[in-house]
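Take a look at this single chain, the form predicted alone, given in structure tokens.
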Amino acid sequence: MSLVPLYLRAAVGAVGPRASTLPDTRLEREVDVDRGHLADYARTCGFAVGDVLPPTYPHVLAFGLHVQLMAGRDFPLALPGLVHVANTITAHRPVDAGERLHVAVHAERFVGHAKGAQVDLVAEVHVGGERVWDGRSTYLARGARAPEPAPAPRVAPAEVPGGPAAAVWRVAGDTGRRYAAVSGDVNPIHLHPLTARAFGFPRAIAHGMWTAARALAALQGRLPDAVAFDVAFGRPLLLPSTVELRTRAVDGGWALDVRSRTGTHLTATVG
């Protein structure tokens, strides 16, 4: 479904009073993935084509309802402005994209931030009543407040010690109308330099969960079929530009993060 109409009713209800709390909402859909979109999916974000869903590819199936809830006037922070900053994964097996998905979304631990205040999208997956995939996605309004305290700062993934890159790409500018086109998030901050330059940004920048997806596509082959991905976002990343992707093996999986020129883009664990 298009994400449009939605983003533009957040758009329309960003001014004026909210909500104090989060809403007691739970969405859910059936899901039968589209294959041709996975194949899209995979291609934009470096993934090999297959049957097996990367372990990102859920998100966007949940990425519609995430912003089905954030839109509506209950919802405590206006969608706009919304900064992504954190994202954790467990894909605890392999999901055929012939399974018939039950997909749910719901928010969670609304709390002061040292800039503001965040709140958690929290998704999971089950097909046939077996929970195969969670996620969560922490968002950041800045200058907002909560009802309750910040908790004790998030630990984030730490940088990747110096070193060889594993990888360097070149990031075409059109990456963002890319991967708005196979998840749905049509944020006009990763369309076109005029819409970014609106929001702050000298040019249109990366979604995260595409340079978060772009890093582990980097490490198929090289990952269990059970799968923890633990992302902190970090310097938005202009486009184009050329990053480079450092690696480095522990405790039985891998740290990771992306940087290029301007600083840290993304740093993460995954095993």
The other form holds:
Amino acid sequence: MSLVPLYLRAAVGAVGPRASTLPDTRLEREVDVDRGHLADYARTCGFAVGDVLPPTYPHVLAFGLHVQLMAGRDFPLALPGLVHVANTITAHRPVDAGERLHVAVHAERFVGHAKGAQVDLVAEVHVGGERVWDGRSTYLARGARAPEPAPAPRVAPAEVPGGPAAAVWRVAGDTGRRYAAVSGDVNPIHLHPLTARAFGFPRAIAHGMWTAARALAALQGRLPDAVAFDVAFGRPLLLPSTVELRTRAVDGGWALDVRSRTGTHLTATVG
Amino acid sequence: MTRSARRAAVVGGNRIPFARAHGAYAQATNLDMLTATLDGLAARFGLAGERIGEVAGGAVLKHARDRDLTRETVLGSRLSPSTPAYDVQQACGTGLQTMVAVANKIALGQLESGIAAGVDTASDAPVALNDDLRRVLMRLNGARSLPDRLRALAGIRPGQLVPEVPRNAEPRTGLSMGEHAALTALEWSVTREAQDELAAASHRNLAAAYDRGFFDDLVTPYLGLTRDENLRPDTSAEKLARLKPVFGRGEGATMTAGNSTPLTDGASAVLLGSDEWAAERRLPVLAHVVDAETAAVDFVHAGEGLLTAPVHAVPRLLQRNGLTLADFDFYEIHEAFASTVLATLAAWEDPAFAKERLGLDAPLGPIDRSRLNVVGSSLATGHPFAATGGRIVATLAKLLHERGSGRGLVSICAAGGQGVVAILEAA
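Please supply the coordinates for the form predicted together with the partner chain, as a counterpart to the form predicted alone shown previously.
Then the entire complex follows, led off by the chain already shown.
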């Protein structure tokens, strides 16, 4: 499914009256995993090509529904300009590519934020009635206002203390285009320096979910079957870049961060 | 000879179903397939997070980026990252040679456990820069000054942009493996009918083994495949007889796509250990590794067949162990081509060959054909070069375990005129 028309509609509709509260909309789809697509995703993010879905993969299956929901006129925030600030994923068990997935998405927690308003897009994946995967993506609209005040700020995963990097990645200039092709997230800030500049970035920036997936892939073989992955996004990762991954084992799981000379791009815990 | 060393135990094995080239595994790399195979082995025998003595693995078609492929695989697998690993390469003998390496170290007491593995892909084969272009680029890389760089760049020619695709040919003879095998088939007058019958039996036996669940604890599904993609349960010698020959020329051409192995993708692994190691973990011992032998022949200048080295390796192995060719309950002879198996058997039965080429007073004699490749072999499963050894060892160990006693012979021919053979005994 191409999300380009939805982005265009959202861009055109960005100006004008909007709803002030969240819609009750719940969007759903049945998905049979396309193994070719799964292999492309795995290759782009650094996972081995196999039968178990990478814990971050269902996010791209739900992402089209996220956009569809946020592009609607009844959604209180304008899609262009929304910033992905945090993401949590819980994979309750390994999900096999041969399983038929039921993906459902809704929005909740439209609340204030120190810099504007934030909203959570919540995705649930069921297999034959069994809940196998949860995702919660938090988006910030700078300068926007929400009906409810800001809650107590969420405790973001901490940075891994200094010391040498576990890995140094040379992130190529086309990373945004490559991840856009497998995720459907064709937000222009990721695609090209020129389109990114139009939105105030000096160069194209990597998708946060690519960086998160790439970091998770670095722990392949070291994760339990059921995974909780909690990510806070920091400074945009400008493309191309050389960045460092730091990992540290903490009570049965891992703390990790991705940083470069320009700052910390993400901090996360996984276990 | 003295046999004071302990014998390595075959605990079990795991492989992914083998896929035809550009089939179900078209998007998978050697690293992907070997990772899935080791993770499957770890799941089957409770090895997640365990430090194994070592993993010896390898691939025949290997990218330059796959330096130390096996170690890289271990690092991304469920095994403990403190498990050492190294690569072995001996064409189609790779998979069995890794088992020999691991089993010997266990026998010597240097290891308590080890994994022998192999993987190959014909779908994701390395395509190299044209060699002339590569030389220009190396010169450019070494150039210190701008004029030197320009001089190096001036060496680029349009024809160099054509990449080099790996060919299934012997570097010294320019003949493909099939063409070499066709020469041997002709030399031993192997008939088309005999080849097609052997191929049909391989498919029939493999299908029956799958149907009775024989592979349930030897194979882990991968990328949607649950059985070998090449398996044709309903094929027959009559159907195979309709295919046109692809190797050899004219009247004497007998080798077809049906009685030759196709290019295949896949991976296999075998878990080995000392009896004590297995007992501590309550793991089964299916069989013991008795002995192994590797032979090589001068197929370039001495008129030997490219794939006939096992013909020489087996008599040496038998002699060292005081055995005859009849002393086996199972014969696992790798079916590179149906004609290879048949020519090997013919050579062992030939008095003149025994005397003149093997230096024996009498030929090894015939084998009981009902004990040959009883659950199918490479003609039906396909043959991802380095993965075949592991497939056969795990299969034979399980056959011996089912039988409860007895002895099995493994024979694998390899490009470069080499051959690896081994003896397993029921535990």
